[in-house]
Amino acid sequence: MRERIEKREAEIAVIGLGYIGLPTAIMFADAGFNVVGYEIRKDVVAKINRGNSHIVEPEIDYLLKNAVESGKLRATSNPGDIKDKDIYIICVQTPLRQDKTPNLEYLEDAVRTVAGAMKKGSLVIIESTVPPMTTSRMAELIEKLRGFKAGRDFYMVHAPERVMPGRIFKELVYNSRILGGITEESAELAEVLYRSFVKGQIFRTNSTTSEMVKLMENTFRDVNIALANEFAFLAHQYGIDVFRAIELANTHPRVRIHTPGIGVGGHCLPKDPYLLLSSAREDFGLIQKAREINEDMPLMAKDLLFDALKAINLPPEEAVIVVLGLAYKGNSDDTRNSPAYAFIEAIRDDVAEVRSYDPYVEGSHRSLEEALKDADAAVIATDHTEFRGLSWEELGKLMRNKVLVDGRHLIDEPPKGFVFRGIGRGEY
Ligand SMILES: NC(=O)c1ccc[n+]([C@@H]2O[C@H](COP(=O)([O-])OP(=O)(O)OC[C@H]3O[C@@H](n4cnc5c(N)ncnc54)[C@H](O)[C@@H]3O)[C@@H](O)[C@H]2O)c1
């Protein structure tokens, strides 16, 4: 198998052609392998086979066209088309259920499909983010379904993905990679495979360690953001500006406090801490608590808004509120798990009207000026560059009342004539 990989003769099937699977399939095709992408969404398959991407990502249109036109990549919804491949790379979604437990149905379905299609000697790789010990459980599922013995009759690896949307094709090449094998030989084979396009470092370990590594990375960020948010709560009680305090604390050579804000969104940070906890016998409290703090941040923004409305004697039920920014991060159109929506949900029933404006996402209004006309309060929920340095004194002239709530620390000096509140910005 090693030689077949080195000579690019190994046949690859990528299962799930979303944000991770499609770029991965393109990279292997570009490296010279014959790749079949297996995807359950027929509309996605048809689009890809016409050379058109269903996801937005720099460079993807050109790279996908090349891969499809060269005949190295094709997509299918027919399990018969992925029979007897040398390598299967599973990139399906691993979301949470309503009750915050992992929904591994997509993964299990994908593993069943692979088990039905694979041959003796195949290498099965899971790129999806999964709870600890899932890869070895999936190896057991294949053993049960096919009667193959893991490590002897097939190889299996967890190869977590660490790319950031918007930079996927750069990061796929230059990020370092962790390859967790259920056996050493499995990880060694995967290393030969990924070396076909990865220029970053490659580290081999066992599959439960690589599962933990991926989840620990995102949990580290989530817990640190929660700590910064707790500092923001405390700063309100003590009447100080937490951002000035953080700036000063970060002058310490070994301190790096994160940034407080209206909440944590995106595809991974809000779910990965729950995946990390889901296989554990007991909950130690810190990670769960951090998640709760971050999930409560839109409510803190609501408190600030209602406090400001009280200061101008405007009952919330008469107030028109404008939410500035719907994306979960600045200069992006990605709205997955965005705290802006949690904030809108939290205030919707208590106010007269909620409007929204985002330069990257379709909101209720097409321009900032239109959204602010005769409104009572603006709430900044996303740190888009467009929202920095706005002339609030001018914009205020459009508004019926002048309340400004800053959930992303974009306003340095409260604008004249406004009742201003900001997360972490002193007393209220
Ligand atoms: N998107 C990111 O930024 C990112 C970053 C790092 C890790 N991850 C992880 O990678 C995994 C994939 O994420 P994504 O964003 O690409 O998800 P996605 O929803 O964009 O793509 C998953 C695709 O798999 C398809 N699919 C589902 N079940 C299938 C099955 N049984 N057979 C074939 N196709 C099937 C879906 O139709 C979908 O197109 C997740 O575990 C995620 O946590 C994502």
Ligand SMILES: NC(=O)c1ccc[n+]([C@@H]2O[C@H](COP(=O)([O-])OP(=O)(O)OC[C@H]3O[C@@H](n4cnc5c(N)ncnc54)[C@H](O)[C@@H]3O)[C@@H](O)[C@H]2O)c1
Given for the second form:
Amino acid sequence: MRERIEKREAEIAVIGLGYIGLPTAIMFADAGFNVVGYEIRKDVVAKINRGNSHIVEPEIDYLLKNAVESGKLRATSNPGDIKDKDIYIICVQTPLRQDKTPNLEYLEDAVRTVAGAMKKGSLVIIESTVPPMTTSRMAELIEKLRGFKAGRDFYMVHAPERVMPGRIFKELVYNSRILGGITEESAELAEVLYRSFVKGQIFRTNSTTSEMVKLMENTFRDVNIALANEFAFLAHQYGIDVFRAIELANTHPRVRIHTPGIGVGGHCLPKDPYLLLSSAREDFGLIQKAREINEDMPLMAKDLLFDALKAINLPPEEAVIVVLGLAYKGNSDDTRNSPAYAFIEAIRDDVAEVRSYDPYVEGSHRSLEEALKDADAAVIATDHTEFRGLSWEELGKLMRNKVLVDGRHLIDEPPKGFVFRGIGRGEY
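What would you give as the form predicted alone, now that the form predicted together with the ligand is on the page?
Nothing else is written out below except the one chain.
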């Protein structure tokens, strides 16, 4: 197997062609491997095979087109097309259920599909973020389904993705990778594979440590964002601008406070702390409390909005609200766990109408001007570049009332004529 990988003769199947799976498939195709991507959404398969991406990401259209036209990458919905491959890379979602417990049905379905297609000697890699000990359990599932012995008849690794939308291709190459094998030989084979395009450091460990590392990384960020959000609450009480305070605090050589905002979204941070705690034998209050703080931030934005409406004597039930941005982060179409939707849900039944505008997301108003016409308030929920430096004094002429709520710290100075509120901007 090692020699086949080194010679780019190993055939790869990537299971799941979403925000991680498709770029991963492209990178291995670009590195010279023959790659087939398995995706159950037939419309996505057809689009990819035409060389068109279904996700927004810098460089993806050019790189995908090259990979497809070279014959190194194709997509399929037929399980028969992934039979007897050397390597299987699983990149499926691992969402939470309503009760915040992990839903591993997509992963288990993918593993069952791979088990039915793989041959002896195959390398199976899980890139999906999973609770600790999941990879070893999935190896046991393959053993049960096929009668293969993990570490002897097949190899298995957890190789968590560590990239950010908007920078995926750069970070796939230059970020370090953690490869957790169920055996040392599994991790060694995975290192040979990823070294075909990864220029960052590669660290080998066991699969449970790898799973834990990924969850620790995002839990660290989530907890520190929660601390920044608590500082924002305090700033309102004390009447100061928390962003100026953070800027000054961060001049200390051992302090690096994160940025507060309307909420934490994406496929990792809102989920990974719950995955980390899902099999814990006792409660861990700090991690749980941080999640609760971040999940409540859309309600803080709601309070600021209603306070601003009160300042102009407009009952909320008469107000038309425009939410600027539906994606969870700037310059992306990724709406997974976006706080914008949580905010919309929080105000929907209390106002006359909720509109939205996002230049990256389908289904919103076609233009900012169209969305703002005769509206009473605008709420910035996503830090898109397009929302920076807007001429609010001109845009205000379209509005019935002039209320602006900044949930992402994009407004340096409140525009003239507007009632302004901003998360952490307690001075206004």
